[in-house]
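Just one chain follows, in the form predicted alone, and it is written as structure tokens.
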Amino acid sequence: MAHQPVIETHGLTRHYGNVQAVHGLSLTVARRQITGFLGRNGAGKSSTIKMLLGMIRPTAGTGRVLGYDIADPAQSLQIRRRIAYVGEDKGLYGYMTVAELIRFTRAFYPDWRPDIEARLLQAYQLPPGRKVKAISKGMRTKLALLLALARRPEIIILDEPSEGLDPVSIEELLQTLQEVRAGGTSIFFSSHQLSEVERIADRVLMIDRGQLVMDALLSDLLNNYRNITVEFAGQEPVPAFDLAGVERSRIQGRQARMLASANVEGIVAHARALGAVAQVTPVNLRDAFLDLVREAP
């Protein structure tokens, strides 16, 4: 059980009419890790999350969260009882005060953590007597995080959690997520802020056009992935580098540019055997993201 993924999908697909939002997505999210879920706008991240939460039904494929079938209404209810979700719109009752909303939410969760509630209420400087609709977007984000973190969920799923937060609040958020992970909670979050993902993620899942294009431990990405630029001097057509370890390659003029996850020495040796000059540079998360998703459909 300890090694069972908290989230797993196989061939997960979602169509909206003729629009294919998610196509054949197979992924796993490990227990007690912070997993960053990356992709461009429209890549399928939000649709995937909504399917995992039972908000929308898959067109095809399967998915399980904490062992429960996401397509089964009764099991989907069990999923929502055991996880916490903070979406982009936050979904808060604007007519309640901050204190009323906290009391209302607390009543549904026997394992509610009053200590976390009190600490975050003070740390986030939330005004208990003010209506939710009257507080700033950043404050609503903080309130949504408090409601999620005080529930003692097994998984926290977050969709753009730092949206609307100032730099100090973002730093507090990242520290809080690391503390929550250290306490045994699994975290799955999407973000456009690659620097935030690089700060705290253990693993990175990247999708493009509804399909998985990267599944890597962040430490492996930073330590093992490399950009390789190969330049040819002659007029012959630049060959394709269909070699082991090449994740993505592009030909631009007399250059071939590659993102490699392994076999760097073999790729360079092959290029030099063809009379080319090869340059190898380290990769950060931004490099990998741009290499894997920047090409237009």
Contents of the next structure:
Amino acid sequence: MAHQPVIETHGLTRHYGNVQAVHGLSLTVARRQITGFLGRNGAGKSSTIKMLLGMIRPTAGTGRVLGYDIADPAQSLQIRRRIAYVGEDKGLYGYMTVAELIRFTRAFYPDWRPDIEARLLQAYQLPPGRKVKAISKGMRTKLALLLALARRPEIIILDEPSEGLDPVSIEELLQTLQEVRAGGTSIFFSSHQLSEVERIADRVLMIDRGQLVMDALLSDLLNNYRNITVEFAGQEPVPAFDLAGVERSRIQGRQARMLASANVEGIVAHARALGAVAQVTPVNLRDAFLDLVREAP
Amino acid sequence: MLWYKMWRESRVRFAISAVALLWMCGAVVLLQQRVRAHADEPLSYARYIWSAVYKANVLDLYVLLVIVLGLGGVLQERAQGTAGFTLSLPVSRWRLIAVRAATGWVQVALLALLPALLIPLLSPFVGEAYPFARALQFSVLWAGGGMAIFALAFFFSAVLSGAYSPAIASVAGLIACSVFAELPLLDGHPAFDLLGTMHGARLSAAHGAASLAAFAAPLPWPSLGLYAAVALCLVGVAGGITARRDFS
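Based on the form predicted alone presented above, generate the structure block for the form predicted in complex with the partner chain.
Below is the whole assembly, all chains and molecules, this chain first.
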């Protein structure tokens, strides 16, 4: 059970008319890890999260959260009992005060922890008597986190949690997420802020045009992934590098650029055998992201 | 706690509606002498109350207020950015619909009751009397018709996005109902005349002006039953649409 993924999808697809928001997405999210869900705007991150929460139905494919089928309304209810969701716009009921919203939310979760509520209320310096619509976006994010954390969820799903926050609030948010993970909660958060993901994620899932283009442990990415640039001196056509370990290759003029996840030595040896000069450089998340999602020229 | 959410969302509208209705009813009672003195023909107090409150002005206001109370719901929450929070709560969409409809119907019934509370209470201050039992009969008519009108606005709020579209569609729907009720084909089927039933025209015609001050005629229970059934159907369809809708 401990090794079972908390989230898994198989061929998950969502079309809006002719637009394919998510296309054949198969992914897993491991327990007790922080998983960053990266992609450009419109890549399909929010649609995927909304399918996991039962807000939109998949056009095709299947998905399970904590073993429950996301497409079944009754099971979706069980999912929502056991997870917490913090949306991109932190849309909370503006007509309630902070205290009223806490009281309202608490009523839905029998395992609500008043001690956590009290601690976070104090730590986040939330004004209990103030209307939610009158507090800043940073405060609303903190309130949304309090509502999520005080019920001790098994997973927290966050959609662009740092959107619209100032640097101090972002820092506090990232620290909170690390503390939550240390407490045993699995975290799945979407973002296009690479530096945030690089700071706290254990695993990175990258999505582009609705399809998964990378699923790697961040440590693996930094230790094993390499950029390989191969330059050809002659006039013969630059060959394709369809080799094991090549995640993405791009040819520009006499140069081939590759992102390799493994077999770096084999790829370099192959390039040298073709009479080319190969240069290997380490990869950071930003390089990998740009390599994987940037439009081909 | 869903009750609390629904109440908080609608309490300002409900309070404004209640104040508006009370103010209108109060004005009708307090100005009775002046208006009746300028009437074309002698007007009994009971007939005056019926004309000003239950047949025309205050009823029109009530209908509009009920439409306003019917607006809202998850589709409208999407525009406010709170739909994600609501839909992530561990409650089914059917339950959201049911609680909102029930809250709204209670409010509609309470609003319908206000003239019955105020008019008999205020009438002695202008030297008149209006029996509570009689006023209560009209309140039942209002509540029954109001239930269907609320459900119409509720239905359009689940179908049409935008702040004004559901209200406009509801008013258009009521006008269409009125036109439909006038068709010769429906002569002899008073239940189809929703507004006619609500202002108790047939009740008053059956018993004459003199009887208006008394608890007299039986209420049109088949018509009220029909409105309740229509209201339940409309809310049921709205629930089905909401349960299947994607909130992207």
